[in-house]
Structure formats: C-alpha cells, structure tokens
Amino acid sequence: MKILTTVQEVREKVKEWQGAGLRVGLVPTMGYLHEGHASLINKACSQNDRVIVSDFVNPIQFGPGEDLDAYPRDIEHDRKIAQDAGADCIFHPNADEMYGPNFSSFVDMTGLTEELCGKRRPVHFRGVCTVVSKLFNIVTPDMAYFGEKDAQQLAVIRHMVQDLNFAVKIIGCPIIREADGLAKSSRNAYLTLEERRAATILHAALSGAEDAMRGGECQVAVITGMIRNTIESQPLARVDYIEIVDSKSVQSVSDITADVLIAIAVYIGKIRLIDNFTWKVQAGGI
C-alpha cells in the first residue's frame, strides 16, 4: 500500500483516478486504527472505486493540557489495517505540510459546536472543521465516512458541508464495540487493565437508560439521573457530562418529543471517553 505524504502526491493520484471516471471515497482519521476505522474503510470500499484514508493527528483541535503529544501513533500498524480493509492508499502528512508558515485561516462554526464536547473543548471543533475542510479540498472525494461514536462531530461536519457547499456526501457509520460493549477508540490504548475493566460502565449506563426509555420513561431528569447513578457506582469513573439533546440541532431539551441524542463523556482515571445512542421517537409517543 502506498503512503502519500504531500498534498501534491494526493492531488496527482486523485486526478488520475477521477480522470478514469472512478468514484473516490475518503476516510478521515487521526491514525492508530482499530476495528471501528476498518468498518468505515469497508463501507467506503463498498461504495467507491478507490479509497484514501487520511492518517493525521491534527494539532489544532487539541487545547492546552490535552493529549496531543501522547496521542498514539503507529503508521505501520495503520498501513496493515487500512490495507486489509481494502483502502488504496494512506495520506500521512506532517503538521508542516498541512499548516505551512504563517498559516492563519480557520473554519469556525456557532450553534452546533457550543454544547457537549464543544462546551468543554473550546478550540476543538474549529480545528476539526479546518482540517476536514482542507482534506475535502485536497482529496475532492465523492463520499466521506465518519463514525457515529463522535456524534457531535458528525452533525457539525454535515452542517459545514451544507453551509459551505462542499460537493461531498457524508456517510455516518455505526459505533463498533468490544465484546463487553466498550466503544472502540484509539484512546482505549491508554487504559490500564483495571481502568479498561472500569470503562465498561459507560455502555452499562447507556444500556440501562435505553431499557428505561423502551419501557416508557421520557423525563430527561430521570434518565440523566439514572445514567449518573450508574457511572458514579464505579470508583474510577468521573462524569464530564451527561446530556440529552435534539439529534439534529444538538441543543438541550427539557422534554423528549422528537428524536434525541443521549451523549456522555466520562473520565476513567485520566482518560476521557465518549459514548452515545440515538433515540427515535415513534409516532404517537416515545
């Protein structure tokens, strides 16, 4: 598998493919690939003739004190997973290639970015929107693939594509989980054995809430209280947020009258993990 490191290399390769009438898919990642990323690549390969995986730890979406320097990196590991999943090449630039001297142009958004992770990580989504916009301009893909685990990110990117008239179709793909329910994440590699066992509390809390909603519970305060009680039963867990928001606007709701996203962020030791599920309101009630 070819690893491309410059914008020019990518543009030349994509021009070759598109000149032959081939459909191109893009899977943006920050590397340290796992089965969740592989599922995105598999989906992209099923819907496109050629697939590029971007593998870039984006420095401008990390705030002060966050884990930029410690974020796991292993390009040979990533090459194998991407190749086995069917990708045609990896775009693996360094920061200087993506953000040259005197870089000073950013893509920002209001509204969707002000709740959930955006409330606690104020520079995060400006960094995400900027790097994804650059990738869309570099690769000019027909379709791009993102995981539903990062539900707010997916909503933000869909809105950005609409606002800025990018000619790319955004595809959201389901969360891939470990056998014990923990959502696949590159940050899981940070967890100690004890923390890894403790991290299953996120899925347990959300599963309990989903069961309660399936049984007819529709009060936001009750549902969030149940989730909090479950998480706080685990000594290694510390709640960052528990939110129930409108699944499209990502704005908090007081009553569940339309489709909602139930999203959580939880520290297990020092490692911040996220998870979520979407609840679709049936005609005539919850």
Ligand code: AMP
Given for the second form:
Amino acid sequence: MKILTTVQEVREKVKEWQGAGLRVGLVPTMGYLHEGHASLINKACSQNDRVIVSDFVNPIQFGPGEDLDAYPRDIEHDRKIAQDAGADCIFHPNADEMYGPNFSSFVDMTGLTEELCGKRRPVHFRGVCTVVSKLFNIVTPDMAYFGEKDAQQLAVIRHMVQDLNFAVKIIGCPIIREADGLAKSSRNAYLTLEERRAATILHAALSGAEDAMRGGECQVAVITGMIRNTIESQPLARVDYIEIVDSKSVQSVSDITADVLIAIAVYIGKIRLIDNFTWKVQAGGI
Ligand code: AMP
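Got the form predicted alone; could you also share the form predicted together with the ligand?
Entire complex below, previous chain first.
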C-alpha cells in the first residue's frame, strides 16, 4: 500500500478516484495505529470505494510541555494495520509539508472548545480544527471518520463542518477497548506494567457510575463524587477532570434530564488518559 507524503500526490490520487465517480473516505489519525483506528478504517471501507488514512502527529495541537516529541511513531507498523483494515493509501506528510514557513491561518472555534479538555489544553482544539480543515481541503472526502473516544473532538468537528459548510459527512465510531476495559490509545504505550494495571481504574469508575445511573441516580454531584472516590482509590491515579455535560451543548448540568456525556481525564503517573460514555435518557442507558 502506497504512502503519500505530499499534498500534490494526494490531490492527484483523489482527483483520479473522484473523476471515476468513486466515493472517498478519510480517517484522520496521529499514527501509531491500533484496533481503535482499525475500526474506523473498517467502517470507512464499508461505506466508501476508496479510503485514505492520514498519519500525522500535528505539532500545533500540542501545548508547551506536552508530549509532542515523545509521541510514539512507527510508520511501517501503521502501514500494516491500515492495509489489513482495508485502506487504499496513507497520507504521511512531514510538518513542513503541512505548515510552511509563513503559515499563519488558524481555525479558532469559541464555546465548545473552551470546555472539558479545552480548559486544560488551551491551544489543542485550534490545532485540531486547523489540521482537520486542511485535511478536508486536501482530500475533499465524501465521509470522514472520528472516534467517540475523543467525544469532545467529535462534537467540535461536527460543529465546525456545520459552521464552515464543509461538504463532508462526519461519522462517529464507538470506543474500542482492551479486554480489561481500558480504552485503546496510542498513549497506552507509554505506561509501565504497573501503570497499565492501574489504568483500568478509568473504566471501572465509569462503569460504576453507569450502574448507579441505571439504578436511578440522577444527581450530577453524587455521580461525580462516586467517580472521584473510585479513581482516588488508585494511588497511581490523579484526577484532571470529571465532568457531566449536556451531550449536545457540552455545557455543565446539575441534574440528568437529557442525554449527557460523562467525560474524565486522569493522570496515571505522568500519562494523561481520557475516557467517556454517553447516557441516553430515553433508552435508560448507553
Ligand atoms: P489519534 O490517532 O489518537 O488522534 O486518533 C485518531 C482517531 O481515532 C480519532 O478520531 C480517535 O477518536 C480515534 N480513536 C482513537 N482511539 C480509539 C478507540 N479506542 N476507539 C475508537 N476510536 C478511537
């Protein structure tokens, strides 16, 4: 499977496909692919004639002191996973190809991007919106695939597509987990054996909350307290945030009367992990 490194090569390939009337799907990633990414590629292949996976550690979505340099990279490993999942090619540009020396245009969304992860990572969503806009302009996909693992990112991208009239359909895909419940993530590779065991606390805390909600608990303060207690029972874990927000507006709620997103960010040692689930009031659960 071909790895394309320039914008020009991608444009030519997509022109050929779309000229032949083929439907093109895009799966944006930062590489170090795992089964979570593969599930997005599988879904894209089931709904499109051709699928491009972008594989780019986007420097502008990392703040000072974050893990840009340490972020795991392995393009040959990614080629195998993407190919096995059915992708047609990978777009793997370097930072200069994406951001020339005079780069100075950014996509800066207000509101939604200032909540949850945006409160702690102030430049993050500006970087995400900018790179995803560029990818949409380069690839001009019919459909693009994003994981519910990054629930706020998915909401932000949907909102951006609506605001800026991108002609792409956004498809959200469910979280893929390890057998013990830990959400698959490229950052799990940073964890020591002991931290890896401790990291199961995120899913345990969310499962406990879900059980309580299924049992009728609907006070946000009570549910948040339960999640915090569970996480704090693990000595290697430190809460960054626990938030229960309206699943559409991503604004805080105090009682659960409509669909909500229960989202957490937790440090396991120095590694920050996120997880979430959506509670649908009508269905009485997820
Ligand atoms: P990343 O490479 O971490 O930026 O992720 C690229 C895409 O894969 C994003 O849309 C993520 O939400 C999605 N993704 C990452 N991990 C998972 C997972 N465990 N399950 C489903 N989707 C995921």
